[in-house]
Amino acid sequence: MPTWILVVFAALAVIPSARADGIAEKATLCASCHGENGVPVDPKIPVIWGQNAGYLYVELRDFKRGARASEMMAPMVADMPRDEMMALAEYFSKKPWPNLGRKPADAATAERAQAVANSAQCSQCHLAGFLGASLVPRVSDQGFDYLLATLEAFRSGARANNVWMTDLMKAYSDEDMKALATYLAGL
C-alpha cells in the first residue's frame, strides 16, 4: 500500500472531518495529500491550491455521485454535503498556486507538445496559459505524473465524467501525450 494512502487513513483516525467546525479544519484532510502547502504528497496527486473553484466543486461532485472513480476520494465525500463541497472549493481556490520548480519542456518536445494542443484546440476550452476558468481546471504548471495519468485514464475511459476529453484523447499517441504531459507540466 502506497505511504500517501497510510497518511490518509491516519488522518482519517485523527481529524473527524464530518465533526470540524470550520472550512479551514476541514481542509486539513485534504492536506494529506494535496499537501499542507498546496504541493501534493505524491506525484499521481493533483494540485488543488489556487485550482477554479467551479472545476473544483464538480469533481467532488463527480466522486460522490461515482462519475468520477477513485478508491481515495470517493469515501472522503460520500457523506459530504453540497454546500461544504463547494465551500471547500472555495477555500482551495483562493489558495496560492504553489511554486513547483519546473522546468519548461524542451524545444523539441514544446513544438511537439504546441503541435498536438493546437489540433486538439485545447486552449478553446483551457484558455491562454491553459490557466482554465470556472468549470474548466487549470492544466499548467500541474505536476507531469498527474496529468499523463490523467490523459490516460481519459483515453481509457476509466476516467469516465468528460465524454469530450474521453473522445479526443483517443486520436493522440503516447508519446503526444507525454509531450503535452511534459509541456504543461514546465509552464
Given for the second form:
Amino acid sequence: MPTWILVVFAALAVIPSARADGIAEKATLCASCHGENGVPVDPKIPVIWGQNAGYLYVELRDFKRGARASEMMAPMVADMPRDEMMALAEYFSKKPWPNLGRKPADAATAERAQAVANSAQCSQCHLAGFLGASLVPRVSDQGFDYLLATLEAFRSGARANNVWMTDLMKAYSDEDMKALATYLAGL
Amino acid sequence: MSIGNPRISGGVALSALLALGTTFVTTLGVSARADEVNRATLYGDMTSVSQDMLNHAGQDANNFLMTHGDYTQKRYFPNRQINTMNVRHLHPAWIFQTEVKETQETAPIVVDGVMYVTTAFDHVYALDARTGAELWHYKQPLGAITVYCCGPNNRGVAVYDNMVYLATLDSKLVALDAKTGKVAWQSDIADPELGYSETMAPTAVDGKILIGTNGGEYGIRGFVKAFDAKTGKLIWTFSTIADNSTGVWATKDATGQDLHRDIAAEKAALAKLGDPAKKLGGGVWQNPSVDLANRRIYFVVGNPSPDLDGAPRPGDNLYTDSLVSVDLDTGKYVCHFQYVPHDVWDLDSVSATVLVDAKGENGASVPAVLHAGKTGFVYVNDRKDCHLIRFSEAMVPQDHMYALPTASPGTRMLPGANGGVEWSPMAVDPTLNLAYAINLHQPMHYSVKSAAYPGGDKLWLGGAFTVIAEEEQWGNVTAVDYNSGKIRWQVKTPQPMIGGILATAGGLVFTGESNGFFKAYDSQTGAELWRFQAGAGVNAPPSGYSVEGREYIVVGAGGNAQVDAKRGNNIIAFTLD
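For comparison with the form predicted on its own, produce the structure of the form predicted in complex with the partner chain.
Whole complex next, starting from this chain.
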C-alpha cells in the first residue's frame, strides 16, 4: 500500500478524535467535582459516569434555563450551546459506572423500600433494576446522600424541574425516603 | 458445498472460476439462492402479504397476520387442533431469547412460517416459526432523547406486501424488507422532543399504514395518521382533539354516573383561557379496527393532558376518552361517543376496539363495536352512529368512582388509573357471543396539583396516583356476553393483569399473568385446563399459527414496566406432540 494512503487514513482517524479531545478537555472541569475516576468527591454530588445521555442533557439544559437551581452548575452551563451539552452527555454516558463500594440494604429496609417503589410505580419510568433509559436517570447504585437529598428536594419543591416527582414524593414519609435511598444505593 | 452458508459457497465459486471459468455464473447463481434461502421465506415465494389475505385473516388457520388477528380485532384463531380435550399436553416447541430483557408487549405476527416479533427499545426479529431460529434482527437506532410514558414498549409490527412496518419510540414509521430486515424507508410521524412516541403496532390496509401516537402525559395534540405503504408519504391526518373541544358540558359519564363537574367554574375558565385543544393530549394506544364494507375505522382516544388536573382544560375535552370513527380513505370524521367527559382520573380508553354483530336495543342484530374501559365496563356501541347500545356489568369493584382528586395524599378511588382494562386487547368468540377481558384491581389514591405545562419532555400529570400499599391487589379474566352485558364467567388471578388474550376455535382462551403463569381456559366455562410457568411475567397478547399442519400458540414472556412484573426475554411457542 502506498505511504500516502496510510497518511490519509491517519489524518482521517485524527478528525473525530480531535472533537472527542475537545469534549474530554471540557470534561476535566466536571471531574473536579464528579470525580476523575467517576467517583464524586463529595457524597452529595451525583455519579454521572454511565448515566443515561438524555437525562444528563436535560439536566444541563435545565441548569442553563434555571429550571433546576444550582449555584454551582448554573455558571458552568451559562454559555453552553445545545450541541456541546449533548456531546458532554454522550461522553459521560459512555463511561463505565464507578464502584462506590455499595452496601446492600438489610431485609427490613429493602422490604419497606420495595413497598414504596410499588406504591409509587417507580418501575414505570426507572425500569428494571432502576437503570432508567433516555430521559430517566439510573438511580440504582447512586450515592445514598445524593439520593436522599434529591428525594427530599423533590418533595419540598426545591428541585422544581420535574413537578411530577414533587407530587409523587409528597405521599411518602422521611422514613420511606430513607429506606428507598438506602435500598437504591445498595443495588 | 454448504447451501446454508453463502460465505463457503462463495469460496467454492471463486475456486470454480479459477479452475473452469465458464462455471462461474452458474455457481454464483447457487450462491445467491443459498443466501436467499438462508434469509427469506421458508415456503418459496409465499412471502408477500396481499390485501386479499388481510381481508380474510380471520378465516386463516395458518397465519396470524395482524396484531389482533384480523380487521375486526377479535383475536379469534380459527384452528381447533389444540382444543379443550388435548390442551393439557401442550408443551414448549421452542424458546427464543431476544437481546432485550425489558418490558415485553409484542403480538407475534406469522406469515407462511416466518414470525415477526418486537422487543422494548424497538428491536424486530424474524424467526423460523417452526424452530425459533433467527432469520434476521433489526435494531432501531434511537437518539438520546425519547419521551414516553409507561415503559419503552413495542406492541409489534404490521405486514403488507413484502414489507414489515415498525413504529418507534422516537416517533418514526419504519418499513423493513420482510426478507432481509433492511430499511426500505423511514418517515417522521411527529417530534419526539415534544412528547410524541410510538408503542403501538401499525395497521396495514389498502396501501395505507395507519398509526396513532402516545403522549397524552406530555401535553401533545393526538392524532391518527395514514402513510403510503410503498413510499412512506403522509396521506391524511385526523386530529384526535377537536378544534372545538368543549362539547356539550356533560355532567354524567356514559353509564349515567355523576362526574361531579363544576360547569360554571369551567365556563369561566374557558372564557379566560380559551379552548385548550392545542395541548389536550388524546393519545391512541391501540390499532383501529377496520370495517371494510363501510370503509370506516374505529379506534379509542386516550386521556386529556394534564391527566389529573381539569383546571387548565375546561369542557368535555373532545375526543379524549372516546370511541371515534373516521373514513378509511380520507380520514374525515364520521362519529364519536365519549365515555368519560372531562376525565380527571386517567380512566381513559386504551384497549383495542372489536367489531362484532351484537343485539341492538330492539333485539335485532346490528354491526357493533366493543371497547373495554379502564372503568371496568365493556361498552357496546352501534357502528352506524357510534351511540351506546349497552354496557356490561362492572368487571372490577368500582368504589367512590369519579370522586374528585384532592390535594396530596389524595382521595381513594376504584378502579385505579391502570384500570379495569388497560391497553390489553380483548378476544371474542363469536360462536359464544362472549368477549374476554383481563382486568386490574389496584386501589389508588388520586391527588391533584395544578402545574404549568413543563415542556414536551417532562411528564405533565397535574398531580399523582399512588397505589395504596396496604390494600390487596389482584386481577381477573372475565367473559362478558355482549348481547346482554352480563358476566358469563370470571376467574380471579393473584396479581393485576396486563397483556392480552387469545380465543381459539378449539374452545380455549389463552392469557398470561405477571407471576409468569401462562394459562388456557375453557372459553365456555372459565375452567382452567392448562398452565405453564414461563419464569418471567407473561404480559403480552398471545397469537396462534400453524406450519406444516401443526398448530402452535406463541407468547412473549418479558415482564412489564407498568406493573413491575419480573423481566425476561423469551418468546415461547407451544405445540402438541
